[in-house]
Structures are given as C-alpha cells and as structure tokens.
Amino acid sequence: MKAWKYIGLRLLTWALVIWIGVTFVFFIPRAFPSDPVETMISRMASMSGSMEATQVEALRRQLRVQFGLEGSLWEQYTTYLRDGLFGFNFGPSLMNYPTPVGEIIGRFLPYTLFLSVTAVIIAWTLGNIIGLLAGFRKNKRSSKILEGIAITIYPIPYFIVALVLQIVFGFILGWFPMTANILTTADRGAFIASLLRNSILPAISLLLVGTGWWIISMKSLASSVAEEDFVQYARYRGLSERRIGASYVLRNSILSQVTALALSLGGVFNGSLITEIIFNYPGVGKLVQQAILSSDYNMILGTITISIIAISTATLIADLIYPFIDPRIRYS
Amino acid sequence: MKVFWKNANLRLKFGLIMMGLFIVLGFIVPLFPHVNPIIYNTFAKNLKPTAVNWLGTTALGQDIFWLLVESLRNSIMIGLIVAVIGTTVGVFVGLLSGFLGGFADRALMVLTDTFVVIPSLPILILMTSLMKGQASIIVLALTLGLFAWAWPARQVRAMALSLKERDFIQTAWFSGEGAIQTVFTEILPFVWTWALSNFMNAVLVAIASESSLAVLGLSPANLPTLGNMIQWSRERNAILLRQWNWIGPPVVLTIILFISLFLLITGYNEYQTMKRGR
C-alpha cells in the first residue's frame, strides 16, 4: 500500500510542476509591454507597402484570435491550457505563417533527437566505463590521465568548447564543415552522407562535455563502493579484479547513473540549443533561435511547453523506476 | 591564516591564487587611467598588438586589453550578484521550510521543485528576448537569480531536517532560545561551509548562463562581458578574418577562469572533508 501512496504523491507533484511551469510560461510574455500582433502587423505593412485602415483592423482581429490573445486573461489562459497542454496545439507560427507550430516542431525534432540522443548515450557509456576504472583503480596512471582531462574540460562553459572545436577542426584544419549544411532535398544516400558529415563536429562537442560529467559522477560512486566491506571480502575470496569491477562495483554504482540517464534524455531539448546555434544545425534549438529573432511567440511557447513536459516526465520516470532497479530503496 | 595555508591542498591554493589574480585584473587594474573601451573608433581599426594597444584593437577601433578588463569585471559582478541572491534566498527558504514543516513546508517544496525542474535556459531566453537586450546588469542578474535559489533551498532543507532531530538543537529549544536565535547560533554554522561552496558554484553557473545568453544575442547589448565580447567578435567574422588577438583573449581568459573556479571549489570541499576527518 505504501508503494501506491508514493506513486500517487509523485504523480500529483508531476502534474503540479507541469502546471506551475506552463502557467509561468503563459504569464511571462503577457507581463511585458511588447505586443506580438502589432509587431506582425507593422512587419506586414512594411512588406506590402500600404494597407487600408479597415484591412488592418480585420487583420488585427483575426491575428488576435490565432495568437490566443482574444478575450479576458482567464479565457486566454484556459484556452492555452486546453489546446496547448492537452492538445499540443499552439496555433499558427508567425515566421512561417500559417503553418501550425506543432507541424514545424515535428519537422525539426528528428534532427535534434538524432544528434542529442546518440551523443547522450555514447557519452553515458564511455563516461561510466572510464569513471568506473578511475574510481576502482585509483592509482593507475591511465585512469588518472583520463580523469584529469575530464576535470579540465568539465567546468568550461559548453559554448566555449564548441567554439574552440569549430575554430580548430572546422576552420584551421578544415576537417569538418564549420556550419552544417544538410542536403534535405537530395536523394536518400546523399542526404544520409551529408547528415553524418555535418553531425560529427557537433556530436564531438557534446561528447566532450557530457562524458566529463559522467566520468566525475561515476568515479565518486565507484570509489565509495570500492571501499565497502563486500568488495574487500570478494578480494579475500580471490576473485579477479576484473570480476570484482564488473559484477561488484559496477552493479552497485550504476543504479543512480541509470536514473540520471533518464534525466539527461529529458533534457536533450534544452541541451541541444547552443550546439545547434553555433553549428547552425537544423534542430529544435535552431528553431527556438529563429523564433526569438522573429518574435514568434506561439513557437516559443510551444517549444518551451514541450520541453517542460519532457523534463518533468523524465524526472517522474526516473523516480518511479529507481525503487524497481534498486532493491535497497523502498518507496518512502 | 598560516595554519590554513599549511593545511590547504594544492587545488585550493592554486584556485585561490588564480582568483586573486582575476580580482586584481578585474577590479584593481581598471583604477588606472585608461580609455573607455566601449566607444568606437578610439584607435585605428584592426591593429595588431603594439606598445600602446597591448592586445591590438577591434574592427570597431576599441582597445582589446581594456575591453577585456571591463568584460572580466562585469562577468565576475554578474556571477557574484547572482550567487548572493541564490545562496541567501536558498538558505532562507530551505531553513524556513525545514523548520516550519507541515503545510508551509509542502507548499514551499512544490514551488522549489518547480524551479528545479523547469528548464531554465528556455525561460531565460523567453524573458531576455522580451527585454530585447535592453536590460541593465542588475536586471540581468535578478533574472538569472530567479533560477539560482531552488537547488540550494532543497539542499538546505534536507540539512535542516536532519539537524532538527539532533540533541543540541533540542537542548537549545528547551533552554528557551527563540527560533531566530537558534537558527543563527546553532544552525548557520553548519550550513555556512556548505553555503560557501554553493556560492562559488553559483558564480560559475551564472557566468556560464550569461555567456550562453550572449551567444543567442540576448545579453544586454552595450554591456561588455566575456560572453558578449566573444559574441561581438563572432558577429564581425573575427574567425574568418583570423583576428585571433580579438577572439582569443576572452576565450582563453574564460577557460582559465572556469578551471580556476572549479579547482577552488573542489579544493575547498576536499579541505573541509579533511578538516572534519581530523
């Protein structure tokens, strides 16, 4: 019965967190004086030359409806919750009018998922292996060197790492394209080739930073497990170091890394932002940047809402699976 | 002081010395008379390093050395302000929540959890894009501070919960110490060590967040910071024109700053662990 209470409470927190988050996102733009509809009308007016006053008025009314700005604040809010949160319908995009926001996100999302999910999984695997070795065999020279590299790179802000890689490997050495230019209209073979070629440098930048973090956390977990009595006992039994490392230390320290993996998969939406902007990679992060530059509020709200849901759901999943994979933890 | 230095580990010593140098460069060096590095065309454009312009000039005729000094100072200031806000509010909310318990605790924790979970970067982007790069250093720091208190609050609450059950706190209650007095004389000394470490970490995170915003062109437009300086040089194609004396210094300085801060934090934590161990 305790388990059900735990799950129920956790679900309640999950719903509350999402609700507070999206409420925040709803009210922030409305608390600022700039008006997206007026911005769009002035842009249309400057593009088409002159517009008649009645035309402008009709356009204004139509746009206010489509941007969810019609009616009282309460009506706007409930509409946003109903359509956006439950229907993933955020209205038309301003920069690609009148294509719906959801459709455009759907077009860009696969690129982000391809790049970031691959990078997160490779970084997780690599980082855990190196971290395990560094924590379990503290005095080996190779593990000290690898840990040293990880500690040096880890604190540097991500965009500096990406920028330096771009300058060194993209510009000075010219091994990879500086900015991505993926042939989306070419045939399948050429498309995949250009996708891979353009993803290597962004992926390496994500790997460098990501792996560093996993090494540091795995190392501290593994070194504390390695000091436990049962590891000592395994040594007395004469088990090989390899066996102790794999089935004693690894199995006891990997658990919280599994939940942390769930968290960082939920965060790929967020983490890919700077990568995609620096390397001009056509994913959701690039989309967010374009949306900011053209004040596309529907698009900004849509991407941020989805990202809040993704992260809170990943946290929820991580919290719920933890007691299942770790028998030492009980719901409390 | 002498004892402290004798016991300090290598990381802590190195971090302290480097941070000392950064403070001198950012806060003492600007006291010497110098040109205003923001104003365009103070010097000829695109100069290589000379005796007058130690690091040369930008494509806008600004002196790179003084621009760098000014940027460093502003970046450190942003980091410090955000860290002060985050740590103070975090400790306050954490203690309050941990000691009040009951409904207040639950309400505060839902709020805190929301701020822990909300992806901060998109919301920062949303807020700063609405400000259109016009924010002042204080407004920017306040905005960053909005996301800097939640994690400390959680940690402090956990500490408060475990401290509440200890004997000496009970003794303090029973001997008639008031709630505020108990917090100041009994609890804060425990939280203090942790708060200092968190403070340094918050400085690091804040400077990094500001530079991420700068890459997006969302940091205040006329405020020289390390992130902005890099972004300005990128916008003017300093990479393609190979103006390494322009884009190089802020990149290298940022890297050294972050590694030093990180060594300071890990060194300090190690030092505290060692002190407890004795």
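Between two forms, the rigid core is the largest collection of C-alphas that superpose within 1.5 Å. Residue numbers count along the first chain shown, from 1. Note that the coordinates shown come from a computational prediction; the quantities given were computed from them, not determined experimentally. Compared with the form predicted alone:
In a rigid-core overlay of the protein, N96 has its C-alpha displaced by under 2 Å between the two forms. With the core held fixed, the Cα of R251 is displaced between the two forms by 2 Å or more. After superposing the rigid core, the Cα of E241 is displaced by 2 Å or more between the two forms.
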Contents of the next structure:
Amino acid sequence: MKAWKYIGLRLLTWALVIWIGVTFVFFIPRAFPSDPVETMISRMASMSGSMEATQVEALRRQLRVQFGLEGSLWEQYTTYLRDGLFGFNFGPSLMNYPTPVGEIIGRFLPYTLFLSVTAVIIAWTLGNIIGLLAGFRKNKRSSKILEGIAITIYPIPYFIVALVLQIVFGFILGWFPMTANILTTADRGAFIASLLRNSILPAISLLLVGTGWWIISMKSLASSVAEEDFVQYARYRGLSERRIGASYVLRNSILSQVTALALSLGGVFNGSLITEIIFNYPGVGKLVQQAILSSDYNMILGTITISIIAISTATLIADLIYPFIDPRIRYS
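Show the same protein again, this time as the form predicted alone rather than the form predicted in complex with its partner chain.
Coming up is the bare chain, nothing alongside it.
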C-alpha cells in the first residue's frame, strides 16, 4: 500500500510539473511583439506579388486556425492542451510551411539524441569513476592531479571549448570539418561514417566540460562519505579497499548523481544550443534558435513541450528507482 501511495504521489507531481511547464510555454510566445500570421502573409505577398484584400483576409483566417490563434485565449489554450500536449499535434511550421512541426522535429531529434545522450552517458560514467577514486583516495597524488584537471576544465564555458576545438582541429590541422555536413545518402555505411566524423568535435566539447563537473561533484560526495563511521567500521572488519569503495562509498554517493543524470538526459531533448550553432549541427538546439528568430510559435511550443515532458519523465523514473539504489529510502 505504501508503495502505491509513493508511486501515486510521484505521478501526481509529474503531471503537475508538465502542466505548469507547458502553460508557461503557451503564454510566453504570445507576449512576443511579432505575429506569425502577419509574418507569413508578408512572406507570401512578397513571393506572389500583390494580393487582393479579400484574399488576404481569407488567408489570415485560415492561417490563424492552422497556427492555433483562432478564438479567445482560453479557447487557444484548451486546443493546445488537447492537440499539442495529448496528441503531439502542434500544427504547421512557419519556417517550413505547411510541413507539420512533429515531422520536422522527428528529422532533427535523432541527431541531438545521438550527440547529447552519448556525450552525457560517457561523461557521467568517466566522471563518477574518476571522482570516486579522487574522493575515496584523496591523499594520493594521482587523485589530486585528476581533481586539479577537473577544476581547471569545468569553469570554461563549453562553447569556448567548442570554438577552440573548431579552430585547432578544424581550421589549423584540418582533421575534422569545421561545420557539420552530414551526408544524407541511402548508403548506410557512408551515412554512419559521415555522422561519426561530423559529431566528434561537438561531442568532445560537451564531454570535456561535462566530465569535469561529474568529477568535482562525485569527488565531493565520495570524500564526505569516506569519512563516515560505517566506512571506518568496514576497514576495521578487514574488508578490501575495492569492496569498501564499491559497496559503501559508491552506493552512498551515487544517489544525487543519478538525479542529475536523469535531468541531463531529459534536457538533451532541447539540444545543446550553442554547440549545435557553432558546428552547424542539425539538432533540435539549432532548430529552436531558428524558430525563435522566425517567431515560429508552433515550433517553439513543440520543441519545448517535448523537452518539458522528457525532463519530467526522466525525473519520475529516477524517483521510482531510488529505493533500489539506496536501501535507506523506502516507499513511504
């Protein structure tokens, strides 16, 4: 019974977070000074020449319906919740009219997932391993060196790292392309090779800074746990240092790292904005930038709504698996 109560409360929190998030996302773009319908009409008029007033008005009404701007604000909001949140139907994109937003996101999202998820998982794994060693064996010289490297790398903004990598390995050495130019070909082998080559520099820029943060955070947690009485008692019992590190220090330090990992994995659905812009990488982050510049309401709503749902769901999953990771937590 306690387990079901625990799960029910977490599901309720998950639903409330999503509802509050998408509500803000709905109202904020409508505060923008530009109107996507008028922008679209101006674009069409410039391409087709002069248009009669009746044609313009009929087009305006049609576009307002398609962009979810017809009716009162409350009617627009309920329509958005029904079609967007529950149906993932965000309407056509202003930038690529009349292509649906969901279809465009579906083309860009796999690139972001491949780049960001891979970088986050590798950085989390390496960072926690190194941080555990640095915190558990903090008096060793190697631990101090690793900690120093992490402290040096972490404060550097990842877009600065991206620019340095682009200049050194792309412009000066010419080992990798400065901007992504992924081949869209039916040859699967050529496509994978092109994808890997164009993803290396963006991934390294995310990996270096991300690993530095995980090292610092895990080292702080592990060094604190290593001073606890139960760790000293384990040593008095004659347990090996490897077993103490894995069974005592790691298990009692990893919980908050799992939470941060869940948030990081959920956040990748919004793309690594600056990195994707610098390398012209065809991910969701670059798509969000283009949508903001074009005042593409539907695209902004679609990408951010998916990101909110992803982050909330990742956090929910982390909450549900906590009792399996840390025996001190119970379904209560």
